[in-house]
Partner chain sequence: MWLVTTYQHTSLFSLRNSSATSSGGKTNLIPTMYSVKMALLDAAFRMGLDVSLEFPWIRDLEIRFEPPEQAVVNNSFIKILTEPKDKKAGPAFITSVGFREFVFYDGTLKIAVKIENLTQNHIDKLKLLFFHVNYFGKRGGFLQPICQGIQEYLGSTFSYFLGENGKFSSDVIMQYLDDMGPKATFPSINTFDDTAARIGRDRIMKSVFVPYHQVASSRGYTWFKRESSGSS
Amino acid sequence: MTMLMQSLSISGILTIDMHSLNNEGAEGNQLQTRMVHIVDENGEPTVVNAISGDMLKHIQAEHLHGLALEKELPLCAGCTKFNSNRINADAEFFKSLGDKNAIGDTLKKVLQHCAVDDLEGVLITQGGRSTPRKSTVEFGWLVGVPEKTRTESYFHVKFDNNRGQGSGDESGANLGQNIFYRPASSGEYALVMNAELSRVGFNDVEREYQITDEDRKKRTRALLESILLTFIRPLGAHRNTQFPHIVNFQGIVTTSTAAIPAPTVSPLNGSYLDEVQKIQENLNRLFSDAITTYKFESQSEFTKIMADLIEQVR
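How would this chain look by itself, in the form predicted in complex with the partner chain?
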């Protein structure tokens, strides 16, 4: 496999309209949205809307699931149904395993058996095991840019024929007409994510790849495509009734051809694009030009950069 890229990071500002991706819980008929306290660029405390990194990872995993089915990548029984227990829900697979203490061998079989467990990670617990597969992709929290995000509460009436549609009503009353409030947030969110492409199909215990170069290529491409789709076609909570709209995405993609991770800078910092490039210069002096950066101003520019990088996976 001639792929040089070992890791990829994105630092960017995602502009989302009217989303409800981040409900923290319900009080009465009012859904609470997630807010975090931060310190703004002037060092003053402020409170902003935020979406947890786990939510973004869930969206990315769902895209990966779809791509894996389409591309006929190997999937375990759990992942075929997008079950969050993943390979732990595959009883047949565990029958094929030997000694529970042979951790390296367990991991090898997991990597060969399921692309989603390989890429998204899992804690293998069945049969008295406790073997971790660390995910190859991680997302940080999406944190609202102060002054540039707002949350409003919308009044909804739910009718009987809407039963079971995942309305978010948690009062228990699900009959007849039902009044509830649902928050919707809009604005600019700072995002950071990283993918360890060099670990696709890699057994961290045996320190070797457990799938063929051809399969690594396919999985790496599917992983990059799922990341691309996460920012182009979001899925997530309440999307039946309140589909989140991504209005814009701007930022910077960084890649590393060495073992140093592709760098990130928090986009809450107004000059993050310049910062990334300064860091790139410094790292490239130490690590022989391992870091490349690609700025983008829109979803279409982002799509082009990702498509070019996916094409390079040969």
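Can you switch from the form predicted in complex with the partner chain and show the form predicted on its own instead?
Just the single chain follows, nothing else.
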């Protein structure tokens, strides 16, 4: 297999308007958005709106699930139905494992049995086991750039023609007219993420690949495609009425063809593009041009870069 990329990273600014991807709970009829404490590039603590890495990982995993079904990649019973318990919900798989066995042997069978568990990771504890499969893809929080994000709360009504009978229902059923407040956030968000392509199909315990080169190629392409789609269509909460407006995506993709990681620098640092390129220059002095960078100024440029890289996996 020709697949030079060992890892891929993205650092960028994603501009999203009027989204509700980051709610963390409700008080009464008031939905709360998520706010986090960070330190800005000047070393000053501040509070900003943010979308968790869990949400980004869920979006990417849902795209991967669709691609895996379409490409007929092997899936466990849990992942076939996009069950969050993944292979832990596959009773037949655990019957096939038999009695408690070595971690390396269990991991080998997991990698061969399911592409999603291989790429997204899982923790198996059934039968007295403690077998972790670390994810091959990592997302940081999507953090609002200070002074460039805003959140407002908007009044909504579930209108009922029979509202003269009063609001709500004492039984707790979703009946009658209800009012509620829902947040909408807009702004520029800093993104960092990384994909360890060299670990696709790799048994971290036995230190060897457990699937064929052809299967590694198929899974690697599906993983990269799912990352690309994450920034084309962000799945998540309240999209039926608050489908996010993606205004722009700009940043830098880095790839590594050696064991050294593809570098990232948080866009919360206003000089992150220059920093990434200087890191590239320094690392390439030591590792024979192992790092390549690709700047992008829009969603379409990002899409082209990713499509070009995906086509190189052959």
